[in-house]
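Coming up is one lone chain in structure tokens, specifically the form predicted on its own.
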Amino acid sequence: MPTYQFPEDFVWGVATSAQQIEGGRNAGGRGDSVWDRYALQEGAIEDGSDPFTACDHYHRWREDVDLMSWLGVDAYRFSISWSRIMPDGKGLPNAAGLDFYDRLVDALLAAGIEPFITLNHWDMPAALTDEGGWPSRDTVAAFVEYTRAVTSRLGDRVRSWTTHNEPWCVATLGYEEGHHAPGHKDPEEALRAAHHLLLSHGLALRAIREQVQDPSAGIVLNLVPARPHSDTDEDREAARRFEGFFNRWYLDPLYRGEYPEDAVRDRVRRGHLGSDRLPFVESGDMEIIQAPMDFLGVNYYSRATVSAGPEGDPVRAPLGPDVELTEMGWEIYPEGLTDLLVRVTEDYGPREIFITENGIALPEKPDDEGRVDDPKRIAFTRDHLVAAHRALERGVPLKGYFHWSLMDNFEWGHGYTKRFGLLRVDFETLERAPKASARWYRDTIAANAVSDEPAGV
């Protein structure tokens, strides 16, 4: 069986987000986030749960750093809770909140783990949502102010910074489809939100570079390659439309300084814009958005197979019984990672790429001794790492891989029903326990290599 050796400087990591693991809703002066409030809406969360305790990382962070040290990771990708730093979204920073991350960063560095910070992983302070949220241009200034507060405190020790995680989810799921906080269904709001997320990204990059010596800074996008369900013109057109609003709506402004013309026309046709002019774009915005980045973070979970729905818009096509799915209902398709990374490199030329999220939700039941045997997660991770290595062989400037996630956590609208973690969390006792996949990942990191050989677990 072939073995795929990674470069000596390849970064191995794990990822989490503040809202999903921290808990400590009102601890240390933290204010409510938009997700704290959204979780209180009837029917918003699948299991009726909330993120108020989550994994209680706020109190158990030392244990979690020890577990990361045991895994042998090089880096830890985590997010800062905006509500913990600025309970009202702006104004004087909350000292206790900054102190928490100060201690976490010091502990990570002492353990030889590089902090890889995300500034916004969806948990905007609820107070800012009341003032208009991301559709409001005022939020851009608030985000830059927050960025300065965090980087001025941690920038002397943290080099790697991400502005936003998956702006598509914030804009589309939060403001257009209503599946995420704040639960709005207004396409025009979503377009403004997307633009302000991108604009705040560019301005936050400036703030990071002003306050951090020799930073590595970028953004994280969830990218989903689309394929037509059939070879008909209609389905091929549906795939083009999907790529336009999902992937290119963010990649084109970031790397080309413009929104994709065909995707803009799609929005006009659907009545989401009155004309081809984007009324929320002001002079100079696109130059700010196109500010050079040190890296692009790519979150990859699956591809989309689409067919033409009403008026030709893309809809997810039914997949055959032989297609293997995750518990999220997503197709397992590691080959798509290679194709995606190569295409992004050829079309946009990012300086560096990190796979900032990749993982699988599985139904799991511990044995009588509390152990979880999860060979499907091992196979999923192995196959995607092989796909990542094939992208390296084709010239992709891939610098690292972050597994999603370090531990089972609050999976947004699904509550605690979906488990992505390498560590199993008992949500009653909050005890953590390594799954078989954690031990496999530990061995993979130590070897800096992955084999096609089936895992012996």
Given for the second form:
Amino acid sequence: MPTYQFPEDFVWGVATSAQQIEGGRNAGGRGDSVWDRYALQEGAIEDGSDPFTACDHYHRWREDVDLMSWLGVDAYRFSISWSRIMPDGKGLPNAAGLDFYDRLVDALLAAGIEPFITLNHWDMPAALTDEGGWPSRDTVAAFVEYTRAVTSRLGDRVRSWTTHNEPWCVATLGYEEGHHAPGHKDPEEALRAAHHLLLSHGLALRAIREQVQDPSAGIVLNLVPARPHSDTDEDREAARRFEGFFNRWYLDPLYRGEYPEDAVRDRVRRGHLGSDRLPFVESGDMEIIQAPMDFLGVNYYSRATVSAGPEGDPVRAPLGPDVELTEMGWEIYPEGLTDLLVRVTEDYGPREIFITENGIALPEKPDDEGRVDDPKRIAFTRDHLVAAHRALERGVPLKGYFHWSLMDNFEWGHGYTKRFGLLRVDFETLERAPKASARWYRDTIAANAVSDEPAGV
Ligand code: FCB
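Alright, leaving the form predicted on its own aside, put up the form predicted together with beta-D-fucopyranose (FCB).
The complete assembly is shown below, putting the previous chain first.
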């Protein structure tokens, strides 16, 4: 059995986000976020649940840090709840909110775990949504103000900063498809939202560089390779269109200072833009967006198989019965991770890459003692780590891997129906218990290597 040894300084981590684990909805002066409000809408969340308690990490964070110590992770990627710091969206930061993260950061550092902070993992203050949310240019200044509040407090101890998590989801799912908060369905709004996310990223990067000593700053994108369903010209064209809007709409501005021309033309054709002069782009914006980043965070879960739908635009093609799917209905396709990382490196030359999320939701039942045996999660993670290792061998500047997620949590529109955790959370008692995959991940980290033979099971 081959063993894949990782570099000495490879960063092993786990990831979470504030809205998905913290709870403590109004504790310590927190204001409502756009997701708190969205969850209250009839039918918005699959199981009718809400994120108001979630994993109660707000009160149980010490125990969670201890569990991470037990896992032996080098780093923890988490996000700051924007509305805990800026309950009304603007004005003076909420001291109790900053204190919470201050204590968390100190506990992590004391445990030898490096904090990797994400500033926006989708939970903007509801108050800002009332003023237009991401489609409004004023939100850019509000985000920078919030960034300054956080970096001026934590920048002396935290080196690694991510501005946004998956801007595609915020813009497209939130403002075009309406599956995420705030649930709008307006493609033009989505394009403006995407631009303001990118612009605020560039400006926040400046703020981070001013306030953090020796910062490492970047953005996290969810990149999805597209495979044409068939070899017809139509399906291949559909795959181009899919990637143009999903991946290149973000990568091109960030690394080349321009929106991809072909994807802009697609939007004009579909009537989402009046012309190829993007009305929301002001002079100087693209230079700000293109500011060099220290790293690119890549979230990888699956690929998309697409075929040409009406007018040739991409639609998801049905997958054959032999394709292995996760509980989310996503194809398990580890090879895609190698290809994706190699391609991004060749096309855009990021200085460093971190896999900032990768994981799997599974249907799982604990035994009588509350134990979960999840060999599928072990196999999934092992295969993706092997794929990551192959990318390293091919010269990708991959510096670390963060498993999504440390624990089962509030999976957005799916509520608590999808479990991604290495730790099982009992949502009645809020107890956490390591699954078999947690023990396997612990052994993998200790060995700094993955072998085709599942260890520790
Ligand atoms: C990603 C999100 C993360 C989690 C996983 C399953 O898109 O960043 O919060 O929901 O998917």
